[in-house]
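Take a look at this single chain in structure tokens; it is the form predicted on its own.
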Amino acid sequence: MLMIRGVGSARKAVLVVLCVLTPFVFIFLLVRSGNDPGSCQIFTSRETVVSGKDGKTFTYDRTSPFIFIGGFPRSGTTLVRAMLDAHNDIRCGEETRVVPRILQLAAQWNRSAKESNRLHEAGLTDQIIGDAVASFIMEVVVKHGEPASRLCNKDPFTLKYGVYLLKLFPQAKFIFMIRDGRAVVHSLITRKVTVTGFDLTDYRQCLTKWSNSMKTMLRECEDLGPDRCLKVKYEDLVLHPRSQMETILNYLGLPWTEDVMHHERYINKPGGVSLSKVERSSDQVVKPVNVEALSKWVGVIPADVIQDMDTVAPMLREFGYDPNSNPPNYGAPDPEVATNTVEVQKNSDKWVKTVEDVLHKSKGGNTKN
């Protein structure tokens, strides 16, 4: 009898221990992500379930392998997301604009000791705020487009908060788009793309601010590490799209599909590449990959700025661009890109009409600016 009671007590003790430990083990497994930065964050992960038009159900939570595409505006973020959107397993969709803003707000709370103390005094811990921010972002990313096996978000400035994002989504991967800053600024100015704090009448000021912003994003990318943040040069993507897309898909752990080489065929098609009328790059990604935009900045930037380029934009050298090379030598395009470029230039009128038709049929095509 004594032995039986002893065994029963031991079993009860084991059950009690298991009941106490199981929730903690579950939380640990939920957030475990190797040695990645921020992998020790403990959070609440709620599932979001959505159904596609075909009735297929997709389930997402904070451990889902989201893809975040970042970089400075006009650096090829729209092109790479359009190419990925052509992949049957991926949906990126248009810029949300609100994701980087909520991240900026969270960063402001963290940077201000006074504000952070006020929040904590009100019972708003870092975990509560993190859960709320993550829930907001996930709701936006999941529900602003069609469901897919892999969801990605393309809001360029999200990369400024890459390390924090990885704490919120520990299985996320990041793509950092890099482009010659001279081309970026020329595109901003000529296409009148407003960026807070940028004077679109001043090349020198814009190049300096571009350099500072890219320095911040490079630091975030390097803190994330190569397993979490892949650097992709716009020039390489345009000149050698096949090899670059192979690298990107391998990094994301996804199979190759020839569709990514022909994203223009899937514009505004179900499960394809959805475009926004108000995004400045939409008119360019309607066309196949070509080299038209690579060197449009040459001969346009003021001579005094060109002369001081090394000091005006020191990050050019950091990214491997020669500040004294005017025009630059980005390399020769692959044959298929050269063919695309000739076709686009030869049939410019046709492409102007195609752009008009496509953007008219976009989600915002019937709305006023």
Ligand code: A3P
Contents of the next structure:
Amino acid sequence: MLMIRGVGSARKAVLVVLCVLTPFVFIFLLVRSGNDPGSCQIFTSRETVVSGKDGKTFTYDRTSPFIFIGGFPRSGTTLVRAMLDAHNDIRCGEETRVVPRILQLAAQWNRSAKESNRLHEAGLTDQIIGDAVASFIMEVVVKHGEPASRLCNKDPFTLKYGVYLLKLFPQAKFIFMIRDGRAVVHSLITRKVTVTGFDLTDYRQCLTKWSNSMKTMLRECEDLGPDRCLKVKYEDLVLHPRSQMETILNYLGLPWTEDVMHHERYINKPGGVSLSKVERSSDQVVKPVNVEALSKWVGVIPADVIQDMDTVAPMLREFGYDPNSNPPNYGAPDPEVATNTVEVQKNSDKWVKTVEDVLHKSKGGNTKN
Ligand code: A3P
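Having seen the form predicted on its own, the form predicted in complex with the ligand:
Let us now look at the entire complex, which starts with that chain.
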């Protein structure tokens, strides 16, 4: 300003205009260079714009606060996503199945030094691959259901790649569902839910593999840190849904609504909980939160496996489950859950019919409508 004071007013004006414009010109040139093939220094987050049925427009980009629900399958991941889907501001929807697959592929490219070198030699930097993977995930998450102000994805194994996902979506938040591994494996085996590498005739093998897989996910969750990854136990969610949902909504920065306590009322309703006919939890999640599934595993796991439980599945203890108690004391349900459970048990015929009706009507495509 001291220098400017000495010159005439016209030159002063030109200088001021130049000062104001220079940063914008600089940013414009940088962004342009970011669009050139081969240049990858600039983070250009493309927007995806979609309209809801009421004509309201929603815009998403990589800085949108996406929610990722993860954990081992059979840990209540569908239940928590259904409870969130009942919230007006959130849409999760069905499992996409392709999101964890693209993440696994990207991790493979990165893990193999040979492959990684080949990609770099071909000009495929980590950033180009990251941009492509992020675009793929965003397209899938945004477009497989109706828009909502907070979009959420529930594909359990995405949490194995939580740290990488956070690089792609820096405002993302993660929910890590944890359940007693004995109940998880009992559920896999009795319901014949296939997971790659799991031998469904062998409790010991499945429990060991569950433990290893949970170790990986716990490490990711801890690396993400408590602001980005919230651990939720299935047992706590079904015994105390109100306090658990309060914690979850608070963590997500969303207001409380009673709707999350009655997800069953919004199954396949406009703006509600869209279910797939072919997902293995759809017939259970149709019901209100209940404790029927808590201890079904007790008395079913072979005695020799029960005896060695602490060494077979060391992550049980890590997550606070006593490997030596059969059954463990998970606690008493809140009165509203106890009422739900009695209702579900007393009217089992009605629920069989409701499940049939709901799943017959459910469609395999769009969700929030
Ligand atoms: P079981 O197979 O032991 O019955 P996921 O969706 O992660 O695969 O988890 C499935 C488990 O969540 C199932 O356990 C199922 O019973 C339980 N679940 C689903 N809906 C529920 C509800 N409304 N109340 C309590 N548990 C529920």
